[in-house]
Amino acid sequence: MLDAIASAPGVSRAGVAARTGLTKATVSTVVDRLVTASLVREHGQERRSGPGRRGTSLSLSPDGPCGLGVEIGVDYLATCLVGLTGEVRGEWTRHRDNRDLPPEQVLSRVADALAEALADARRQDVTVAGVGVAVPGLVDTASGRVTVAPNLGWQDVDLAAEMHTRTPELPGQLVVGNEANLAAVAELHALRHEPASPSSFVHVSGEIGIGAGIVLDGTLFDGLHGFGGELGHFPVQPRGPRCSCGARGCLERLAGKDAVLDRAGVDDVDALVAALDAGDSTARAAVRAVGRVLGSTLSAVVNLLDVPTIVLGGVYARLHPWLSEPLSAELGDRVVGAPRRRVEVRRSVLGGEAAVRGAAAAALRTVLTDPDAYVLRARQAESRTTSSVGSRMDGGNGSSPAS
């Protein structure tokens, strides 16, 4: 029922009954529970054409719980609070180099960032329903274990267990996922509000590493073991520079953020964009070279998967005005069937925020798929709070004060 309301905002109780096959009496009872739990709100009359009485509109509640997303980047940490209706209630980014540090040290930083975000949620009187963590590596989503994250230097890290140890009062469920996959799912939802939005695309997250989230017909495709989309380790130059994964000549060593900054002779992305805006020939040549390498690699992906759209995310989203032309030209030369088989290259709607928002949305999906568990946890938390308040009023001994 909650899914029926989420997928058709403004639907009435009768509409929910028709969509689910449940009786109107059952729908009414459950809707009342969802409204009480602040998961659904009632507002105005439903909008529809034709005769007949219009029911009350139902939609997800903007005053409901939030998901808390965390992205562990190679050179930053980001956190984000996202509500049921997609509104962002807070975003924070901390620029810190996490390379070659012990996982325990990085996860202590994550725990500190989580504590700050949770404190801000309390100040806003926002309920956090779950936490999602985006990691640049191969993730066993069922267990929350990171199999390998080459650019962080991680091998077989039980991230879920480590986080529960460091933040024992972690609210709701903890979800761990690959950053490129979470970014692609977030982008898919954001694109639904765009005109002529694609249902199949490859979202390329360009940072120090390069990840690809593959969406086919509105569904994430992440491979048999959930390890698909490792575009950054596509072999480009067999005798090229050594990669963090141990191989040579991987795409991210030739077209990742560090590579383009080195080619352009600048220290950070802000300086690169300023140089590009100023027409600096070295910066523009660097981005064109990266665009050609990236386009050559993505042409193989397009030929294999037959996707019509490439979405540039992360750093590539900021470089889109200068990156898209050489990238598109390479696709035009290498995609079989071009120019009739045109591939669109578009900028990510969410840019560098896609992964952390995707992590927050993944945490909220645990509520949407199992609202009963959320309602039960909320009742237990309320009961503990009431008991604690009563205990303090009693002087801590559980008895009534003397008259």
Given for the second form:
Protein chains: 2
Amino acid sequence: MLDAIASAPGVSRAGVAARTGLTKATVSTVVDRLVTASLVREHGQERRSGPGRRGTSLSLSPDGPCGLGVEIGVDYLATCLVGLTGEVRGEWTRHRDNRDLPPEQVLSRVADALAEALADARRQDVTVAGVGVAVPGLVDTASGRVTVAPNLGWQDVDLAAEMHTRTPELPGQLVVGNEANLAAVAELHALRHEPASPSSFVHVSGEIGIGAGIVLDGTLFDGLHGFGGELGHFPVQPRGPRCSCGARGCLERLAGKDAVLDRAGVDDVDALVAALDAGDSTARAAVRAVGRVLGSTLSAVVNLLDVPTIVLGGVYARLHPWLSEPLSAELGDRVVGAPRRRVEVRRSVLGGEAAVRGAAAAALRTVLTDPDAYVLRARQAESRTTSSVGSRMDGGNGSSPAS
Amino acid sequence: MLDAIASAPGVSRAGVAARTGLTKATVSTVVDRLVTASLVREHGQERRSGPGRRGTSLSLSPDGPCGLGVEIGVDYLATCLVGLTGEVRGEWTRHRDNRDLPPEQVLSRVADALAEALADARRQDVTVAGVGVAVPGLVDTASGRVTVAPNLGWQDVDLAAEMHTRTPELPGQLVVGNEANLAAVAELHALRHEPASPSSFVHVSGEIGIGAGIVLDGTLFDGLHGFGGELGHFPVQPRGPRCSCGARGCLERLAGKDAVLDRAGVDDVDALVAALDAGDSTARAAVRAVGRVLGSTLSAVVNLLDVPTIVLGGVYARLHPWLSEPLSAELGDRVVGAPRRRVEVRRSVLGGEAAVRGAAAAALRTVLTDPDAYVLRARQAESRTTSSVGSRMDGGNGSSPAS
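Next, report the structure of the form predicted in complex with a further copy of the same chain; the form predicted on its own has already been given.
Starting with the chain above, the whole complex follows.
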């Protein structure tokens, strides 16, 4: 029912009944509960064409709960709070190198970042419905374990358990996912508001590592174990530089953020963009070379999956003006059936924020798919709070709970 | 209903009714028609466990129609006749180089091969229900046009129209498909009779070109336009030898049949296998090098699609004993999360025959999905034959038809 309201904001109770096949009486009862739980709001008249009396308009509530997204980047930690209607209530990025640290140390940083974001949510009086974590590695999403994250140097880390241990008051459900897959889903939703938005694409996000998320017909394709879309270790140079994964000449060693900055002789992405803007020939040559390597790799992806669109995310989104031409040229040379099969190369809407936004959205999705569990948890939390400060629910007799 | 019988040979009319949700009366009427059309045969008692009276056993008829498969290989033409229960009624391979010929000349060869196969079908008194054609290129399956077939040098050839022009009496429906996709589907069906048969795999068939067919959860994955699974032009050596597609260093130039024979210094696959069997070091080194190139490429495919099994087809099926070790070693080095993620490398059941068998099966599938059209065509064909030789149907008055 929440899906029906989310996909048609402004719909009436009768409209929801028609869309879901439920009776109007059932819809009304459930809608009342959703309104009480601040998941849905009633606001003015239903928006639709055609004759007949207009019902009350229903939409997801902007005052409802937020999802809290966390991204464990290779050289940063990001968190964000996103509401049901997509509004960002807060967003923080901490630039810190997480490589070659024991996982425990990174997990402490994560717990600190979480504590800050949760404190901010409390200050804003926002309920956090769940936490989503984006990791640059292979994740067993069912258990929340990280099988391997080469760039972090992690092997078999039980992230979900570690996070529960470090943050016992973790609100709602915890979702752990691969950052590239979460980014691709976030981008899919963001693209829906753009002109000529594609429903099948490969989202390639360049950071120190390179991740890909494959979206086919509006659905994430992530393979048998959810390990699909690993593009960073694509073989480019059989005798190339050694990669964090143990192999040689992987794509991310030749076209990842560090490689581009190195080639261009600059320290960070801001400096790179400034140099490109100024027409610096070393910087431009560096990005052109990366564009060709990326294009050659993506030609293999297009030939294999027959997807019509590439979306450049992460650092590549900022480099899009200089990357897209050499990349498209290489696609034109290597995609079988080109030039009759044009592949569009577009810039991501969310850029470097896609993964953390996707993590927040994944946490919120647990509410949309199981609102009852959320309502129950919210009631339990309220009764804990009220009983510890003096219960409002039982008439305010002020008795302390037994602990 | 034919699907229900095909997937449970020995089922009774009541069993078909239970599986399809149709009434027993409807099932009986339709089954009678299918028996008359030689699509289904009744034979003994139904095979099932449990109590109750046994009905008459139904199964697809081995005396029913055949599918005629045609494969336009780069250096051969193959045809085969396959019956409803999978039995091969005839199989022919003509070794001829089809490269650098005008498409018309290859199409004449195809028409000759078709005529021979049809004549053989007539001699065996077998009805041909449809023709399937496998092409090593991108095919628009809806129209039967070949968009591009680099190894044949074809661009935009309306294969379906050309075949109808050259063989006006083409029986049944004509299906045109990509050879690697047809091979993968044929292999999927053949594997079902094997122990531990996989439902998700990439079938890689090595010929002069290299094609891949991707099967996920028992279904062919061929992308938005059906152009998916193109593996032959995977970029291996940026400055490698020029390929038929125009690019450089494509997989098939480095690991295709010609490349292996060249490296091994032999003329054909029989000579190569003999040299390998004899322990010839040049031949073994050649196959080892190809195994590593293939393994590196397939690591990218596994990382992208998260498939657990590689099936080696075509020439690679014969080379499996020597290819699998270097190929698996490279997968172990390059698949992210290995060795915990084991990728199985198995030999195809059908080998070089997979594509032509798949073409025949695709033709037969048109009968299974629309038996009425087949029955109607069969009746029309019979009335044409009988009326031209003197009608048996109208009492044998011997009058000639107006032409």
